[in-house]
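Only one chain is shown below, in structure tokens, and it's the form predicted on its own.
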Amino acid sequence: MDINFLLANTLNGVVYGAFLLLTSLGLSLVFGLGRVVNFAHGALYALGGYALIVVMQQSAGYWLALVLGPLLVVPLAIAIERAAIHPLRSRPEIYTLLVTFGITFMIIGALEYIWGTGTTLVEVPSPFAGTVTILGNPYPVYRLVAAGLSLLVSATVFAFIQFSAIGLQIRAVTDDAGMAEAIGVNTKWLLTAVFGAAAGLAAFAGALGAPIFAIHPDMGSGILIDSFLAVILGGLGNLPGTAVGALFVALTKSIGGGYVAEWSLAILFVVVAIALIFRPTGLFGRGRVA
């Protein structure tokens, strides 16, 4: 076995994998909150690195650009949200699945008509365009300042669930919306508010990752699915499992990608159904089911 070749496909898993905490963060907490299945996050991820370019366009630095080109998402992830999903929300799961899958076309339809179906490229911020050593083997320097990024976001919100009043407040509700609502919890707004972020989270590892994997209209569909995997196998709407699900996932794609590339992703689909089968409430057992 070469073990440059494995460190490198399992250093690209870490990184991928803190992408794919981005998303799945949301997806997760969108589903614990609400029971919203939402297939168009995708879409709001590939939104996010086309905000980039629009605020990059201004004469905007990489760096402001990034930080203020998720925050063109939200508001209208709010819209979305409010025009669509929230009318649904006393139905079953499937409407809002339906709705959520429709609004993913008309994103990227918008996307192909305003900016084409080529692929964009982002050059890596000068001062980490170069590479770094590690075990012997050379490294891009910007995608381990992306993963680090990424993960401080992630522990920012793990930390703001866990600590903060808001935080509190969604925990609450996911844990049982009715009680919550009863002792005054504005779950409308709330809803509506974690949608919001949820989406700017997406479009901030739209964003982050631009650089690295280029940006194109249907770019969301990759990491959507994979998104979708991490949530089943950490648990719906338990954030920890889903912490570990997107690990999982990014390590069994790069690792099992660079050896058996033509069955990484039947042996990832094979597992996740079989937690179906086994665990459905997640690898910790507190995720929902229902």
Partner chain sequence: MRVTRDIGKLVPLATATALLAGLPFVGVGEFTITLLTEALIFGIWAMSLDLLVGYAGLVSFGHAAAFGLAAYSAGYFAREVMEDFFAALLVAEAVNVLVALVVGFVIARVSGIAFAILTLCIAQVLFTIAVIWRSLTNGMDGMVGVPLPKIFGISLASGTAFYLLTVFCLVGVYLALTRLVDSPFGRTLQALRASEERAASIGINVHLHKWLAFVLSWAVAALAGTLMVFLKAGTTPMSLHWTESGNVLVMAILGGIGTLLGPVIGATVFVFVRDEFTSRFQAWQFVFGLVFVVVVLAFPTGLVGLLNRIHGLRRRTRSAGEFPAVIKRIRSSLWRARL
Given for the second form:
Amino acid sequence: MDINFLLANTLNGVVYGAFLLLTSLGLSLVFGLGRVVNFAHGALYALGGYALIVVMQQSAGYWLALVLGPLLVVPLAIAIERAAIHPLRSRPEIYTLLVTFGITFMIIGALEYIWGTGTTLVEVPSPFAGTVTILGNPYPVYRLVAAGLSLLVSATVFAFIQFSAIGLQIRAVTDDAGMAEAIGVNTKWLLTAVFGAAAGLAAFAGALGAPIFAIHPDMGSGILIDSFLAVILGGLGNLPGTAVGALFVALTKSIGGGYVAEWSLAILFVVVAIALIFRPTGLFGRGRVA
Amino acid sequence: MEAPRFAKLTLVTLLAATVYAGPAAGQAESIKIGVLTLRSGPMSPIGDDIIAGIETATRMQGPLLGKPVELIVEESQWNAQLAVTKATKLVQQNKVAAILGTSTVEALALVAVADRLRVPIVTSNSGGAALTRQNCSKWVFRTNAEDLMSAAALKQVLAEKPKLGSAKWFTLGHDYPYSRLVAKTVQGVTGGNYVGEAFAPLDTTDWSPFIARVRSAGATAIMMSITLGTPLLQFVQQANEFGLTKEAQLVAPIGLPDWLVAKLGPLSTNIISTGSWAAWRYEEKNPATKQFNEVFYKQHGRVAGMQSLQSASATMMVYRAIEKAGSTDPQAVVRALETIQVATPVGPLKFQPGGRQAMVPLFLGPYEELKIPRYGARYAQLVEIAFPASKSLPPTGSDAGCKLK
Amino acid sequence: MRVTRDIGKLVPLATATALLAGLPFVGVGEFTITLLTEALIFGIWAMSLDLLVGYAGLVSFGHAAAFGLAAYSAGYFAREVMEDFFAALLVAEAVNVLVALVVGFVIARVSGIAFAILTLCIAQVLFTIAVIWRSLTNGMDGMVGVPLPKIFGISLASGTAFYLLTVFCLVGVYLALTRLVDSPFGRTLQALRASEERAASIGINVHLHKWLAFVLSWAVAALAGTLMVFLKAGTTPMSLHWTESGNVLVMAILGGIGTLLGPVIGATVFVFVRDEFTSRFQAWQFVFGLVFVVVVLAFPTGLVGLLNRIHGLRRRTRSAGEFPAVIKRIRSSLWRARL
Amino acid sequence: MASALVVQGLSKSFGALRAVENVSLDVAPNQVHSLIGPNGAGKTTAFNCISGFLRPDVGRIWLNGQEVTRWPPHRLASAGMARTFQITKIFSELSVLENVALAARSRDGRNLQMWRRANHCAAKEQAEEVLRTLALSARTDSSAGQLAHGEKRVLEIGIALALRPAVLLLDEPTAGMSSRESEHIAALIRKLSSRVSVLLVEHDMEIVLGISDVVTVMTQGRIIASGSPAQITRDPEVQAAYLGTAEPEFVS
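Next, give the form predicted together with the partner chain, keeping in mind that what was shown is the form predicted on its own.
Entire complex below, previous chain first.
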């Protein structure tokens, strides 16, 4: 297997990594802000896929549905936060994992009940249906477009966190919630809003990935594990770290998948395990994760 | 916790357990048949097809030994452990006369406990050859074709289709023992034309690394031993997205369920199946298939897929056996199953002498667009070759390695 | 005095054991016994998790590893070497303890979410090995053909005999673990849960204690895995999958962690509810998730906490002296209304 | 008489931030040695380095003449160094008695006993005695989490005392207390110094000056002065450092 093969799978990894960043960012933000381990993130991703279908059925085009669909998920996520996560504020963070574990079951069950268990293929939207030649082989244009869009949205999120007033508050709370509250940041409101926004990001990813990965009720479980590994590797709550983590997970899967197929996942888990043993707070984590 | 509380809590649990009696035994006069299959998750359309086929066969049957037939469907999640629990429930609580449905992993798990359950199990959705060969059990029968039969059919196809025979072959599968067997077979049959294989982890959603691998190997035919359902849809979609379908012929080692073909739509025409267990277009040759298709369409409003046809055939064999035995005595039904021959939607069926594998034909051919949609289907498999069991199966069970006690 | 107090505690336990063991003989349905056997095995498993989660405060999201590994080693031994239950158990214990000693030594370095993810990683790696090492495990098709267990040369052919064996194991584990959590070691684990830093500052070797807790937990889980592989006559890689780890965590939390008995009740409820739901509803996942969410939100101490609260309420009602006069009046008027 | 605790040339950086730089301390037996300085002076970092919770970059530490540099916290504790925390760390779900008994058992090396009942240990009597000394006997069976804030701080000292340490490190023991409670603690510390050497980080100047034998002043990671309370109050550098920051810094 030649260098072209390695390069092809590096490209595959980068494309998937860009996509993974979208789902990981929200997970990381919500943890950093409210110590919420959101196991339902994958289910919200799936909801995004179904929201896309719902909007497209109203004879909206793909691109319109890509924008509107995720917006449908946001209020639902906010309701989930208020009803199930907010009441757990005073309890150890592991309870948020448990409650969102249950919510995942509820969402998947509801999706199966309403839309059935089947898989829906979404056609690659025009005008990006074809391929371009990269490294001597055809490569789907839509993957490049989706990766570009993912990066664009992620960069916007980064910029928002870095430069906006609300972003400043988010960073302050992530750094030291008690202190931020003392200087007048409304952490409750902030968490609810960020949870909604993170769900929107996940839903957007689900809709954006639909023409590649198709839509079915359980579509979120794979991406959830990948995102978790990315966020853990990067250091929970650390956004630049999350970006590196996402890229790392994606490259391990694609390059590993190319060379040692069936072992690739095990290798990923071993690497994450080793990283955690030496850096329990992630490669770029600060302080202790209690 | 104080110890007295232990007593109280245990008492509560015990009461709950005692009160729990499950559904009432139902009408005493009915004959109960258990169906064990997948009812949730992305693969459950296969379960739906299995149940639908059994329902139609049951409706066509009418009363059995003068009694109504009652179907009891249980969710097994295609999980071996849960399947054992649910099979036990069907036997101990519902007193079923036979169990239908089940996939390979469940059927193998049931073989292990078959002597404890003591009920005829006729599976119609299990490929694993071991089930009716080295692991065979007195109680467990199979009506669909096992993997080694499909492998024999593949040889025939390669011999008859020079374009495939001279192709450069690559096996891409999920990491199931079945996939390994398919790979071994393809390698054995194609010899020097075999350019590689890869086995993806079970929850692979992004196939791009594997597509790169296939390309790097220069393959022009891909044997897809990929789980029938979402994963296969994802792979075919992504192979098309990457333009791989223009470079290589996609081959499926077993048939695609018709709901999957419907989802794939035009994409399905890139695929040839070398080992379908059933095909509804066999109705052109077999009146029993046509008769069943019509009843099925009336009842369910869709075309009878591979799993429906297969499960219906298994159901019919069980009903014939019960009629022949004259009772639902499990031993008698098993003895009757060994000897009956039944006209089913997949052709006339009987079990291999001294074995547990039905002498079932295989249906080979590409998927194509229908000029006139039929039973709601717009794409379907063309039955180019009906490959008889005599060419693919050892004549007796013991030749196949099945030693019945 | 100590002796009489111990006897005082033993009597209800003995009564409960006798009641539990007597179930098959008082007309309880055959399948209920089958399901109860499964539930109690899960109960042992959930108790072993409780030692980690409820006492040492280490949330494992990969406890299926301990269960599946034992199932594979006991099952393989029983099929290939001998059918004796205790011999197979010994093998499973040896394998589990060995692996836990190695793995635990490393992961006892971390806590909290890192611990949860690390345990998940370990389970997933074992899962992959079980899929790939086909000569030993038969891959995804699962290892089948595990014979019925023999005890002292007698084959446990009947469901009742197997059930009694399970009850015996459960009670044994319960006794041992209640003793353990009440020992200096058990108290030290609880100290770790409250604050590892504080524990270290009073001279507790935090790493050593977490390591031992991990090994003990895996040793107890080995018993559950061994029983299960005999009950099901085999196992598959799915017994190592993270969804199973999630299930056992659900059982423990549902019943109430840090109580030992709670996880057993949680496992029982889980098994019976899952059986009913999967039989009755196609969207059983929704109902299942709903029940779980409600328990986590409304009853942080699980079902045991709920039962205790009901119990406490009754006791308080009996000694009405504690009640403020207003409540007493409301209560008496309620009584009158009912009469 | 040899020093109870000697710290020599201790330095610790976090990235570019030099939290502690070349700090040396010498705590004589049965003395109360206080470490003061404005917020961010590096007192708690120094404390964490000494008690093993942080690894110093440079520097050596001796406890009762034995070098203990880079020992893990639990080993230091067994060797006779006990500490409290700035933010109360107690085992809040366990009883008050159990909190102290844990430390007593740990001192006797009984943590690993798995079959004995915890309540039947000799440690129980030792713990009860500590609670008597601290006037906490009335709360013996309460859950530690239910204690009042002041009681929790006292309990924390009790846990440390149960280790029968040679050196006791107290990190702001009066934080968040009323002045009456603070006085109570101050008296307690003074009383304890007949049995142990105390290294104290404290913001309440009145207490520091009232009970200390030696006071060491740190700013920005460095020691700027060390001496008796009288010497310290006269030191011009200390005055400058303290006048430079607003008085409220020292109000707890």
